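So this first bit is one chain, no partners, the form predicted alone, shown in structure tokens.
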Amino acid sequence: MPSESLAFDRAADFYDETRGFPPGQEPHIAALLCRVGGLTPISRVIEIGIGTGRVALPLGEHIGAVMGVDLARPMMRRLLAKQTDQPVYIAEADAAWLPFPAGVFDAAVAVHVFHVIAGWQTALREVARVLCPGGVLISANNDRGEQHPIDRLMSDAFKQAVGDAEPPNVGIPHDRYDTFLEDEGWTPAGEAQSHPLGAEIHSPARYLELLEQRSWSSLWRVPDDALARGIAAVRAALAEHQIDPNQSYGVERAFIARAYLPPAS
């Protein structure tokens, strides 16, 4: 059955460049996930939206096995091209219909993915189903902290110009990112933990380039005329404030993860 979730086929060629971790950070990310989830060398984990393996491959160095599901074959081909001897396995599947029996995984990992899963509430129930008793969902994301003033200026200009032409998320709404798990009855199992990733270098020119390339999934369903209108508005805002498009600035990033126990059945 065709899925209404947002597949990342078109992002395979630039995903690691735009979403990957800085060089050398992968072992720290894996160690953080192990701490948060209480993972051991024999743990079996499922990753929802495994993509190119940016999380699963380093995590596979520390645990028994990672089984990942994804809708995008081009993304998973990238994973296979990078994989060496890590115990990472893949299945083409929608998170709302996981092809696994109940109670087979010690933990699940989901990194900023439920906003692109149309049946996200069903997916959460599926995750709970395949977890062993006491198993947790490790929810994680990249955090950029407070938005830089130039980034805020450009973002506001784009959104105001595009307006309702930018469709809402197919999955959880943006304003529920921080609460959706607890809203659905999942219980935090410990505090959130983070690992600093250092400064990400931004510039208006790079932001405009990413807009033109539709690098973010939120842009994939924006009509061409609305996208052009938004880009023009960003250029106008930069000119009005006399901001050099080639000006660069650093934005501190961190990777944040927290474990959750499923609702009581």
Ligand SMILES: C[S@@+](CC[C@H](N)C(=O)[O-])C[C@H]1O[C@@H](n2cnc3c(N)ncnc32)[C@H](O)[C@@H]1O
The other form holds:
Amino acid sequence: MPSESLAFDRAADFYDETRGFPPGQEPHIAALLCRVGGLTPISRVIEIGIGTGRVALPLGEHIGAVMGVDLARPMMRRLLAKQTDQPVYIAEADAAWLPFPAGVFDAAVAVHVFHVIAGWQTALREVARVLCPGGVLISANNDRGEQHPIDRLMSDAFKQAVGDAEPPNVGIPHDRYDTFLEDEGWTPAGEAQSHPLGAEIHSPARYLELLEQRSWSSLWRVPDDALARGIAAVRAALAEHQIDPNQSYGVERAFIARAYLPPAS
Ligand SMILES: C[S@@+](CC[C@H](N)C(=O)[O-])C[C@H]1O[C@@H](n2cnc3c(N)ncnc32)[C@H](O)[C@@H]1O
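Alternative state: the form predicted in complex with the ligand, after the form predicted alone:
Next comes the full complex, and the chain you just saw is listed first.
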């Protein structure tokens, strides 16, 4: 059955360059996920939307096995190219139809994914189905905290110029990111925990470049003329505020994870 989800085939060539962790952070990310999810060296974990293995490969160093599903073969090819001896396995499958029997995984991991899964509620039921009793879903994401004023100026100018030409997410809407799991009956198992990733260097010139390259998946379905209008509006806002496009500034980031128990069935 064709999926309306956003497969990341087109992002494979630039995904790690634009979304990767700063060098040396991978062991800390894996340790955070193990702590939050109570994972041990024998845990079997499924990752929904495994992508290039940004999360699964470091995690695989510390647990029994990671089984990942994704719709995008080019993303998973990147994973295979980086893989050494980590016990990470992949399947081309839709998160909304997981090709596994019930109750076979100790935990599930989902990072930056439910907003691109069209059948995200079905996918959540599938995750609950394949978890063994007591198993948790570890939901994690990169957090940028408060937006830098220049980033805010640019994104506001872009959004205002593009308007409705930027279609809504195919999966969970932006304003439900923090609440969708509890809304669907999942219960937090412990507090959210975070690991600081240090400052990411931003500049207006880089932001414009990422817009032009349609780096973010939210831009993939924006028509050419609307994208051009948005980019022109960003340039105009920078000029109006006399901001040098080549100036750079640091934006502190963290990786945040929290575990959830599925709804009682
Ligand atoms: C933003 S990327 C995140 C990748 C990885 N979790 C990470 O954090 O680096 C989202 C991934 O989900 C995949 N994806 C989208 N819809 C999917 C679906 N319905 N089932 C499985 N994977 C899906 C995309 O192809 C892409 O690789």
